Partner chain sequence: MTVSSLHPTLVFFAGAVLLWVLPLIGRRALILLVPATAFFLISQLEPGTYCSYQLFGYELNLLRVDKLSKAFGYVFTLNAFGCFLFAQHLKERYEHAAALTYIGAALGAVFAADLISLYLFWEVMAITSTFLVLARKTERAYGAAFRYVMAHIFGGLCLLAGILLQVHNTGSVAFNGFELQGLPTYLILIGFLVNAAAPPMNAWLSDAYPEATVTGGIIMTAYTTKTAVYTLIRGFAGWDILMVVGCTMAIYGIIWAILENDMRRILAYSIMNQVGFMICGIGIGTAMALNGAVAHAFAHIIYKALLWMSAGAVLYMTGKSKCTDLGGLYKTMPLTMIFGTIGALAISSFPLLSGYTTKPMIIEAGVHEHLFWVWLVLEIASAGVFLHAGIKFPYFVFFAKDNGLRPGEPPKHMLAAMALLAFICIFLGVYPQPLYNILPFGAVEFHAYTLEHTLNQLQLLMFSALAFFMLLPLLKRTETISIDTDWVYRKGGRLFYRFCQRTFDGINDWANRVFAQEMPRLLARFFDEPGGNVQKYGYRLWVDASGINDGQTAVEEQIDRRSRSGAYPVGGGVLLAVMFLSLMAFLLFL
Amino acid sequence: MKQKKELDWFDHPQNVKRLKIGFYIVLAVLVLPDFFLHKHTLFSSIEAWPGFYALFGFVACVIIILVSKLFGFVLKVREDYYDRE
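Please write out the structure of this chain alone, matching the form predicted on its own.
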């Protein structure tokens, strides 16, 4: 006889929704001080924009993911590569 599997905390959609909302709040709170604090920048035209480093980090991560997918496509070998004689 199979035992009924106990549901995990992440199996409930309302908990996942709460977690997402919490993450969005944390992200907003982390970017908010950027609007009020003075920054000593080297390139004042771009670096002084509020949220610049958050945007820069996001774009850099997206580029890393896209380049890694491109590498995966270019370096891919056939599934039977080692079985061929």
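Throughout, rigid core stands for the largest set of C-alpha atoms superposing within 1.5 Å between the two forms. Quantities reported herein were computed from a predicted structural model and do not represent experimental measurements. Positions refer to the first chain, counted from 1. First, how it differs from the form predicted in complex with its partner chain.
- Once both forms are fitted on their rigid core, the CA atom of F43 lies 2 Å or more apart between the two forms.
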Second form
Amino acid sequence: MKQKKELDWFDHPQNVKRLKIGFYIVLAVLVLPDFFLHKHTLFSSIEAWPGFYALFGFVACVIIILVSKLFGFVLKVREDYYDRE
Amino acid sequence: MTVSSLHPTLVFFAGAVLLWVLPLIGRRALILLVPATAFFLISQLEPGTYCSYQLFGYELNLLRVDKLSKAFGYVFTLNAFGCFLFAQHLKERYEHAAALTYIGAALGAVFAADLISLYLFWEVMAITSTFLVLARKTERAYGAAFRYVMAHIFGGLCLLAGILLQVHNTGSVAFNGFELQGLPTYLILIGFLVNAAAPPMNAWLSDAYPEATVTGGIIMTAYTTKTAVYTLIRGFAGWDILMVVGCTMAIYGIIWAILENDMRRILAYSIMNQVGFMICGIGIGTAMALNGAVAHAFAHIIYKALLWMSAGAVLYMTGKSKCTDLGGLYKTMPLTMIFGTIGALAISSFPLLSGYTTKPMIIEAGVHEHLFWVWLVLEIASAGVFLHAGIKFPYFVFFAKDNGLRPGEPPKHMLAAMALLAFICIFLGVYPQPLYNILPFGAVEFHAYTLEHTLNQLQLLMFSALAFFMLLPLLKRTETISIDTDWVYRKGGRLFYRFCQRTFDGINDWANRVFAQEMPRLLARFFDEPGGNVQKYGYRLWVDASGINDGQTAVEEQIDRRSRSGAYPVGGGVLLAVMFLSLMAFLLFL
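Show the same protein again, this time as the form predicted in complex with its partner chain rather than the form predicted on its own.
Below, the chain from earlier opens the complete complex, with every other chain and molecule after it.
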């Protein structure tokens, strides 16, 4: 009996490429309406910029990743750290 | 006692006892029947206080029914049903017994109307949950369980001290909103915050939960921290300090989760992050913020259990929990992957899932109060949640590098449990009204699905994802653990021990050498020949002072010989005696 073919969709580079293109399209589609909508602001007029939340999310994540990377230099230790004397 | 005032905890405790006499098939039915019955009982409860008893001359009430306690009661029992469905494969009695008692005690704490009953249930929770860690039966689990119970004993003692002072000061055991800011209330607050895993007493969570059994970990995630959230809502709503605590937790959880390699430890830190949102809402203290905190706790318990189930299923099937060992599991565990991703998207408050209809309530309440910093921190944390729990967890476990593991799907009951919770996540995301209806602090004036809000949220999340994939090289998994505040008692304790050993053992050694060895030796040598030694010493002084040295050794040998044989010239002894007597006479009579 022939074995059932394994699910390996992500192993194919062309699929990953398609996924990437789809992802970029989604990003563009999400920012696009901002140019036409009237946006409410909470604290500052900056929030009305088109794509403010996109920029906010991106910058916040870059900062978080960089900060944790810095923390990691001090805080990351070998797995047997607590077992060693 | 009628059905309308039967205590739901009683059902759980009775179940924990009954478990020991039933055969396997009966136990399997029992663990599902208990939470279902309790859920039904809670739905039948009418507002009021019941089950009063007398202790230490105080009138205590075990069952206070209002919308707040009922909301937590519903989600505790609903989640328990899902967890026990997931745990159907377990044959051991004692793990189920510990879990039933633990959940029962959590319900007891939620429904307790006074501080003393609350404290009793609080301690039962700490003890029974420890067994869920011990049941893993590994050396690491024993260590983690020990530290876990010690941390909770510390928190429990703070709580007890606070309660005793509070009762002494006010003469009342009632558990309502605290107004006075003083030592008693601060001690109670610390006791609650220890269970909420607020820093610096946060490390017990990420230390113990990932060492618990597959099912124990899932069960523990819901009850200890969320009981603490409940007590904070009840006692400390609107305390400004909680906004600071909550914001700190929200960010702290993200940074540590990003550093972690163990998938269940990532999820443990994301509990801290999510509880941070709730505590921040409690600190804001408006009706909308408190409703948001309750709603978020409700949604969180469900999707967090779902996330832990998917991680638990992976651990159960592969025996591995480190991201460096996992990867590529979508190939043989597609259903687990889908359920896990639903949980991951729900925690990230992705539109159409339960996090999206609850968490933004807290943020919006902060905006209504013009709290710019709270808004800023919580928005950053919202982006960060997607980063560590929303993408990192599913990506490194189910996708990323294929490590050659081909485990297959977990047993059917596990899939069913995950499907149930995934359904609840979607249901509450699409149709949150039933949840809004049970919220305790007034009607909900919150609409999650406005075009602008949805668009903003999607932008925030999708560009967070972009940042994740662009900076993926920086997020490479390493075979490491991260130091947390438990360093203080794990390493610091050992260092302190060693410091004490060095210092006090040093003093001990020195004292031993000087007082027990050197001095007796010197004294013994002196008193061996006291007369001779005095003479020799005097002679040496004389030699040093006068500089005349005519055969020192010969003289000393003569002294030795004389004193040993007692052969002094008679005149010498007489002279000494006369000198001594005159001295005494001089001292006494003149």
